[in-house]
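Given next, in structure tokens, is a single chain: the form predicted alone.
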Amino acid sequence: MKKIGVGLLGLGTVGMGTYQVLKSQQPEMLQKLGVELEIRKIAVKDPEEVASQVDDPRLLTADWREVVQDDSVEIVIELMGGMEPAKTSILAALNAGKHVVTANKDLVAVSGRELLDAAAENHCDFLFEAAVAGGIPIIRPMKQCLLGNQITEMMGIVNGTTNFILTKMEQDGMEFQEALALATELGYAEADPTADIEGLDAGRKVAIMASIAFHSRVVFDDVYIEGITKITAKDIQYAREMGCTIKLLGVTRYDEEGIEAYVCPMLISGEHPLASVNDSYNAVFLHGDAVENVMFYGRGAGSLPTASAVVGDVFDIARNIRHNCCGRISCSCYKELPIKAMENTQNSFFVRMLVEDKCGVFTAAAGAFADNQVSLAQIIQRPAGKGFAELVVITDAVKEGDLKKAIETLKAQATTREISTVLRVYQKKGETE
């Protein structure tokens, strides 16, 4: 029986909760991999701050060091978050000849490929399951059960906090302030939400999911991003009066002029599967040419689905370690496929704006979209007070730069007092054409 040596770099909510799966795993271990897995090593900042945590303190250090560079270690799992000292932790562990599985986001969506590289010269796997949708299992059927499929599109909920705060403004009409604050009193915001709020966090899982998806290296900064702050109980009251809920969606396409790669809050229609996801729930949906629509649905992040990620992750290396056939699966991206401009992706659009209430103001706002090749879908006009009414348009299939050009003309008329609200509508694939 071999017993493989593992380390663990961080101990915090996801350290922790890896640390207990894989004690509890310990007594069926053997019969589920053939192999023992044993945590020789632990990196943290203050190893006498977590020490009564642990079942044996003097697996404990305050260097990373100690750990990538222990013999008898074999898969270091580094969960510290952030860029450094992880990105370097994670290639000194790869150039020893250790396989990796790590968490970080943030660092797969900047500096996959090297790490990725790194983990084939060395014939090691490195693995990171988690840094996308927490428990929900996707990257692994994306580069196993789905191979065999031309993936066109992948979209869905990947950000707890903020699915979180939409559905408190939709279901019990608060402000987003109100909710952002509930969020955080509960647990599931951060103290400083800003990766959360303004979609840096989900833009990172989409320029993972995009990579994975058309074997073509997108990063983070491809992604276009736009954040919940300006959303009001007043747009979501309006969407559902259209069959509509908000959500903010990641959004990545392909099509014979590139990849589309986008997070926003978009009104999606009610009867679509993940117009439901609610809370903190995470989904994603994508659609294959042989296999057709499938969702993941789950717990997006939290200690215990996160580490269900992670613990899956290691018990494929451990396989692979009993089997000598580790470095299987590494590095998938082999084209080099363009990034959409966002101006030249096409969607609907769902736009607010405060006119003047008199005659004629509607025919000079119908006039600006149709001037700029925008046709409307969708109109609502209610008054709202002290002269003025409100005008509620969802547009037909347009290009963003079009719908930029008839925006900016409402705001030259006289009669505008304000644009409000601007937002997308998703559709599927193939009803943007």
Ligand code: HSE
Given for the second form:
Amino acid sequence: MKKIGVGLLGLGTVGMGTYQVLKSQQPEMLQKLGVELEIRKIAVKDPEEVASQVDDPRLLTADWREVVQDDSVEIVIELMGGMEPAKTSILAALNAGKHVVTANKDLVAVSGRELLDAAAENHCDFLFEAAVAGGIPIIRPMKQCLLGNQITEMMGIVNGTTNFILTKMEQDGMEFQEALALATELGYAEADPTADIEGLDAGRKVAIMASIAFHSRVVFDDVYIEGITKITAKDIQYAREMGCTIKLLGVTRYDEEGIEAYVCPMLISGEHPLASVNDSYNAVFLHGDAVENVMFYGRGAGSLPTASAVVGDVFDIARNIRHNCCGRISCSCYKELPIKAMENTQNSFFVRMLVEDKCGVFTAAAGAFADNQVSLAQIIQRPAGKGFAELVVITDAVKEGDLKKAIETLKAQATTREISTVLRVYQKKGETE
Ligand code: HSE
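Moving on from the form predicted alone, kindly provide the form predicted together with the named molecule as a structure.
Up next: the whole complex, starting with the chain shown before.
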């Protein structure tokens, strides 16, 4: 029986996990796939450093070209991450007729079309299940099991680091910096946490999810992004009083005006299943016209969970090779839909502000909302010491442009000391119109 040769680019956290999962699967591979896989080459920055961690150090090389040019390698697994040399190596592998699996969300969110086109031209598979929500199957279910649906909305918690931080802020009353320090200490946050806490990592996943959900290419730059760095323990306390929790949500929706794609901290009802997705877990919700609601939940990051998705893709390709049917699931973007400007999206809003505690100030603030067609759903007013009051409201669903006008009106009022926080409030599609 012919064995299928595999080449690995990168042996970091996910690369090593993939190496281990492939190894642990070896005894049953033949039964599962009808064919065996064999790792033939591994490219790493420093072969000496990892030599003791692999069974056969002779497979190691410092040059990715040796992997993609190796005639005995049929499947290349790119786990170096980042834009370069990942992109060049993937294109070289595809152009050499090799199938490629990657977990590289940065690259797919920006250059997905180019890479999928190269795969199609070369009759190869290019799979990236691990790029969205790590170990949780999202891409394949959407491209296969749920293909008989018109998807109208996909949203969820797709970043574990920020979910861990927000959970600590919610459950232990920590402020952002303290929770971030804990996330760093426990290894959830990277040394440079920017991509996670500023929402960039989640934004890349939303671009990929939106492209697949609506069959129209959405790239990273199309996604509106806000991070969680300005959220305070006080915001979370007020949100709780108003029956909500705060989560960093990635949301993508489609209607006749176009595709909405954004990542931002949002209030979400405590009754919504996503409100109880805590710690570093991820979860994704989608609505399809036939299936109704579906929720996926699990580990969105980590060595073995992400490796689980990578190896699933590799196995799928092995089956395809065996049955001589590669390229079955290729680029699924056959439409060109417009991206909706944030100004035109509809959401409820949470607004926390500090105002002078004088007769008529509440009426003036309420007037600023009403004059801009913003209706209020919930209101809390609290003394804030020394002649000030804190005013916290949740609005009804409103066009974002109108909410911005209301905020400008509020800012212009002499009695407004500060607009402390403005956050969107998640409402199910259909409840926002
Ligand atoms: N850093 C990401 C997270 C995992 O915290 O979820 C990789 O996308």
